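What follows is a single chain, given as structure tokens, in the form predicted alone.
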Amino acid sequence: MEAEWLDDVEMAAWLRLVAVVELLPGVLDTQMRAAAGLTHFEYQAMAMLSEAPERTLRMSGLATRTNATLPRLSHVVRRLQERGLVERFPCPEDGRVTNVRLTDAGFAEIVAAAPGHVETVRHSVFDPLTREQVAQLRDIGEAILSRIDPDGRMTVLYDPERASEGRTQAAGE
């Protein structure tokens, strides 16, 4: 089977996308380490907990929300627990499952770190774009996600319409 090679415009777009995907995590990680002594992934995990009911999720739910493997997440949660930012405990509904909860100290850490994170995201991603380009970026992200996340596992986390559709389908309505 012969590959359909990228044309010059597609190649230029692809190389820029790869550069953004490679460089942006380092920019976010550098800022977060300097401001809060956290990795960007640790911040993301804590942010997901901060938005959950009672700031608590099952480890598997947190793994889904952060797109992490359970072994990686377990290692990160252990480090956060050693710092008093999260706590682990058996799930009351199913003792075979482990829950993780953001502590008050962890919540305070997220609240303190969030403004710097948002400032870095704004400076690095949104300030160079026009409002039209931001809308285009959203649409481009949606189009790509429809291919690489067809079940909406990650998309449902930020798309309230999909989340409510999922709840309706789950309830059998």
Given for the second form:
Number of protein chains: 2
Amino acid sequence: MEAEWLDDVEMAAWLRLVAVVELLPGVLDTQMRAAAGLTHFEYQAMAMLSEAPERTLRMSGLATRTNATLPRLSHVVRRLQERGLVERFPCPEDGRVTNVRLTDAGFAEIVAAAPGHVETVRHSVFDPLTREQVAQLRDIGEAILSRIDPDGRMTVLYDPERASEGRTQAAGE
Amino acid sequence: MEAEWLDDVEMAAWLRLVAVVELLPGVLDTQMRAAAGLTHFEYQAMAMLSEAPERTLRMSGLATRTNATLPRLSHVVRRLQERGLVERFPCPEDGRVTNVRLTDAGFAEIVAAAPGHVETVRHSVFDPLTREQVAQLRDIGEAILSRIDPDGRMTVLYDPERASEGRTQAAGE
DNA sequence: GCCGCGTGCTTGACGTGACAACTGACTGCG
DNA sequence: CGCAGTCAGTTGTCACGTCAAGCACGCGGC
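Can you give me the structure for the form predicted together with the DNA, which would complement the form predicted alone we have just seen?
And the full complex, kicking off with our chain again.
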């Protein structure tokens, strides 16, 4: 089994990738909590809503976009609702479905939090990279995702062809 | 503030990086739990011990290498000890520090789990990449870490010059 | 040699996510 | 119609991580 161990270059790449994967969420979370009192996940969820038509998505659609399980999202949305940042209402066309809409207050929060977030992303990730490396990173990410996210669940975001999946009927076309 | 928004290439790279960062831990964790009944973090900790002299490290040294807080590590080590995979004993030279040593049973677990782990890493990350991309990934990781881990806490691993930091006196030179 | 302070680690309480079981609503088939 | 099967979400329970104290040890001053 020793036959397919990692060679030096792979090992170096792996150690760095693991370190990034471990540390980056903490960096994003810390900045977000300090600046807006939000989890990075909460921010992501609200950002998804802010870009959706009517600022509304059904729970399962939002879950897909944020790579969350439905139970997790249910808890998070409840908390956000208690803070008045989102509102929930049953879908008129399908009684099983719950739609989530970003309130004006929630939208304001996101707009206020976005610059700081982008600033952090720039500083942590893109500033130390050359333009060429940014493109390489995109391609590498694409390749890895083809393995760990074969269904392209999170790819829905940047693949317009599939963008309609999971969008609420009421808010969609 | 709109001035420094992300451009298209950066946005594409960012979305993919976020997706990888979100999904990869789950992939590693799931495989590890199924194959060895271990968390990926527990595996990492035990792997660090297995490579240390005497298979022993002090708590704080292990915490540094695994990017864990001391309380977290304390809990994890206690659980591993209850399973007989590691043992704790006070350092004879400094009563404050506790050394952690990987037991033979723990070492056997790691050895048994390693091939499956490597297999997963290969399949998820390296197989879909060209040799060139692996080297690019290493350099990109290095650059990002210079920002999010400026002290090189996790870099101790592959920087022999600093490897002595945090190593237990008894086990070190 | 004892007292005060900094260090290394542990412990307990709390918040958050995962898994499983459950409720309510649509669908298909008689 | 009425009932079985499935689907969308919610709710409870448990495990894990984090934060804030707490404790034990070592090291300085007097």
